[in-house]
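For reference, the chain that follows is the form predicted in complex with the ligand, supplied as structure tokens.
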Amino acid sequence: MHNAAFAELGLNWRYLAYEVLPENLREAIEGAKAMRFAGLNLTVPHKLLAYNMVDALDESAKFWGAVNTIRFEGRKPGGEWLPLRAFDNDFPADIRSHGFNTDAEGLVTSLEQDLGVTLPGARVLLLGAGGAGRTAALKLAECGVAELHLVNRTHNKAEELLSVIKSAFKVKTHQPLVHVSLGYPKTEVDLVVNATSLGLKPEDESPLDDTAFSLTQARAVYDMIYKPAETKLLAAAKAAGCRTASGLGMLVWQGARAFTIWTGEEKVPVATMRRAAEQSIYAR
């Protein structure tokens, strides 16, 4: 999707994929720096490891404790750090790696743009309290949702997440703006988000317990899984009349944000990126 976007904007850039063993990650980042790459994306399991390997951390990476995007920057004679694209052919003596995280923003933009959800004041049921669930919960709370109902197979992980959110937002605002609770709500919700890995395999059941919660109680359902394009949860949600979207949008929007971080380009050709991602993921 990045190469399609580069082509559309006439940028002579290339996005390449490298498989790197975790034990070689530090060398790989230093190598990319030495070769004056514009930046990197990292995926599992490197996002957590890179946190302690980059030279500088953006607030987004600090907040999530993980890095999915690196931008290489050079130091100007005045001491200012600028993206390497600002240097043309004069090579800066000092280069640093600057870590960002665009995943949570990708989720929020996808919920708003692809599913038409207004997050401030929304009532949300979140399934999953693993890595993805934790990121989603914290970001949703930060966006000002009114209710957050947490459900997870392992109950004490949901309990733990509840107390993390409560303390994070109490400290910040001195009052919990979001009402967080455990278990399925009896009332209606504006949004259900699946952040579990249930649905990746064809034999997987829906992550939602339909004896405890009926999809007719929900207006919109988001599945962070994007392959298959329609999970059992999304098929059932559609049948119940909910608006639905898969996690493909999250993938595309986190990429769009990374694209801006590297290139400085605010007008990202998102539709082109989405088409390219769809083609590469589904047309096989």
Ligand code: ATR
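Hand over the structure of the form predicted alone; the form predicted in complex with the ligand is what we had up.
The text that comes after this line covers the one chain and nothing more.
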């Protein structure tokens, strides 16, 4: 999708994929810096590891506690750090890696664009409290959801996330801005979000315990998984009459934000990126 966007904008750039073992991640980042890459994307399991490996952290990465985008920057004689694209071929001697997180913004944009969900005041059931769940929970709380119900197979991990949210979002009265609870709600919700990896494989069970929560209690269901295009959870949600969307939109929108971070281009051809992603992932 990035190469399609580069081509449409006439940019002489190229996006390449590399497999890197976790134990080699630091060397890979330093190698890309030495080769003067414009930047990198990182996926699971590198997002949490890279947090402690980059030279500088954007506020987005600091808050969400993970790095999925890196921009390499050079220092000018006056001390100002600029993206390497600003130096043409006269590269500076002092180069650093700057970590960002575009996942949270990509999720919210996809929820709004693909599902038509209005997040302020919404009641949300979030499945999963791992890296993706943490980012989703904090972003949803920041957007002003009224209720956030956390469910995770490991209960103490959900408890840890609850504490993180409560400490991150407090008003002057020291009360959380969002009502956070553990376990399935008894009432209806506006949105169910799957932030687990359950659904990636055909033999996976559903991430939702339908003995504890019925999809008829939900208006919309979002699955961060984008391959397959329709997981068991989304198929069941459709059958229950819910609006549904996969994580393809999140993939595209977080990518669009990364595109801007690297290139400086504000008018990103998102539709072109989405078509390219669909063709690649679903062979359409």
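For the two forms, the rigid core is made up of the largest set of C-alpha atoms that agree within 1.5 Å on superposition. Numbering follows the first chain given and starts at 1. Note that the structure is predicted; figures quoted are calculated from it, not measured.
- After superposing the rigid core, the Cα of residue 264 is displaced by less than 2 Å between the two forms.
- On core superposition, residue 22 has its C-alpha offset by 2.5 angstrom between the two forms.
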